[in-house]
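To begin, one chain is listed below as structure tokens, in the form predicted on its own.
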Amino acid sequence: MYTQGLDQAGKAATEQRAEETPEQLAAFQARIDAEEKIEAKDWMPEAYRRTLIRQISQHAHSEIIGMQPEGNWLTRAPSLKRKAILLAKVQDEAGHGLYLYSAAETLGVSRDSMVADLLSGKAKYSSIFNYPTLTWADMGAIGWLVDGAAIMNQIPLCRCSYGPYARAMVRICKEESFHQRQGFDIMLTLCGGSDEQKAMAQDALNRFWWPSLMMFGPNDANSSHSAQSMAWKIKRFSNDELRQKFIDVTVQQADFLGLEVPDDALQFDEASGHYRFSEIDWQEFFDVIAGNGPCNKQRMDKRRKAHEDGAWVRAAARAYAKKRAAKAAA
């Protein structure tokens, strides 16, 4: 989910390798051999820390993004106790963004020019937030689905190479792990309810199959730097391994349900223990990352928007802990 933007071009990346001497290199990648964690204040190949900060900061953007499609069903859940459980993972998934953001900065890049680049356009984040929340059933689906893509995506982070950066992944895997049975728990209820809910809850997968699938990124034949990041072990597994889990996993969780997947070629392999899918619409994909989905205008705006009514807060932070320095120091 969070390695979609590790496909983008990366000249800048590598255009201090040629100071990098060979002996620096092989002793770096020894350590990654050696399963050591490299930290913040050690030496670290200029690719590396700009493919961690790509990745980082997509990851938190994500997160930031991400709380839209549900922030938008707040005032509407069906009970005060779904709004409650709603509200404190919208408040979650803020954050696990300042978790995120706060590990990108170890690297040497500002939490400013992080945010500059995602209001310019520059920065990416995960596609499947830019899918309308259309019912409620939705936000079901979103973390049955999408958290559930998102944690088999995460918890091989907890082992990233990238101290930080797997030391944060820790408490948000724990976190992304209560999201994911909200959302079934959500799906459960309307499957055991009226015909009318298990058909908004079959609606709300037929929508969200697709997307969630393509948030594991291309296919690893069409990832450019998925190999690089396997191996510095920043990612552990390839982008079609964790799709094909994802896959064997959600199908039979949709069979409990009584739920439909919308793919006419899914079957079950008995040769290799893993569902066959049919092949998925890349073209949907790289226009949706591209900015032409259903909600990119929409998502960012609103950020934009967001960003430019919390200057005065930001304003008087800045103010504040300025005026608290000049205290300290007289």
Second form
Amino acid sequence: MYTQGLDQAGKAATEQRAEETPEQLAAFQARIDAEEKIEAKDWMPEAYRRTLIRQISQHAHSEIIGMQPEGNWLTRAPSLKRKAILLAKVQDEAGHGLYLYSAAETLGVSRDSMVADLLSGKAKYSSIFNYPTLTWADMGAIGWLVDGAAIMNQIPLCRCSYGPYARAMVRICKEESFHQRQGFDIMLTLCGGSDEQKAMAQDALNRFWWPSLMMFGPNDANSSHSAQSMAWKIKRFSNDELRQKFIDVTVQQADFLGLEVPDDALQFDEASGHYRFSEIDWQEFFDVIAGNGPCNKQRMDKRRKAHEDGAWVRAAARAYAKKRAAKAAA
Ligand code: BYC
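Hand over the structure of the form predicted together with benzoyl coenzyme A (BYC); the form predicted on its own is what we had up.
Every chain and every other molecule in the complex is listed next, the one we just looked at coming first.
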């Protein structure tokens, strides 16, 4: 509702597409190659704008849907301290969603249309949030592994060529770093506890390991957007490069916890300095992103209901804005 002006900018950009000349495209690429930041009002190819809207809005949706698996444990956290920490983390995720929707709005798309795309199932959100959170240890595994994978993917986004996205990512990454540590701290506490608690931590690692690796997206050979996104410096590393970096640091953290990574083929390769790992079950990944994961339906039903329940808040905000505008005009 605050973005009518930006919608016009979006229309203008669409109309501009037919006029994109080789000179304009070359000048744009030269700015990217010179590491200049592209800002909201700068000329940009329509495909660059669309790629950013797709990625940033899907990132925002992931933050918002991502509140659900952890929200599930807010009332069952084992102590007041753990509850306060988890509550703060879930609130941070809402904030990330809001910064990211704002960053996408600078590209001329309204928040209403992005939300409509999520609710209709047209827009994706991260596969990882379609898995259930069955025990308290899952809060540890999510912070440690999911936020850990998120940081690995998102630190390079602080250097993304699009200024508003890059700047939003700086604060997000600082908060994700706190999230990762709180998750590791839960795992450390469980692993230092009773045999039962340690088994709970191992079970959470078993269930979240492979889905966390899938967060980085398909193999480079099957990543439809990577080549162009890397040429535009939206992405700085490929999906496989980031996945490998994540595995290399996380296996050592699992060793420190005394947990076993659920991959029989995992081994350190001295020559390359990297851990080698088994093939990911890509069928599972593609099923989940097609809407057929264990919790896709539950997540979307809950989000749609929350949106409907919030209708009166949006109506009140619109009425208040109208009243203020009328007062200002009088
Ligand atoms: N899940 O060509 P590719 C968080 C899609 S939130 C679902 O490699 P791209 C947190 C991809 O969209 C973490 N879909 O794509 C929150 C594309 O489909 P479309 C979210 C996936 O964009 C709460 C197709 O597969 N992070 O941290 O170059 C609590 C082909 O893929 C996934 C971000 O969103 C997936 N995992 O690369 C705790 C980071 N992977 O769009 C934590 C920003 C791929 O053509 N996004 N797809 O229909 C990115 O960095 C990139 O978009 C990706 C994918 C690396 C995810």
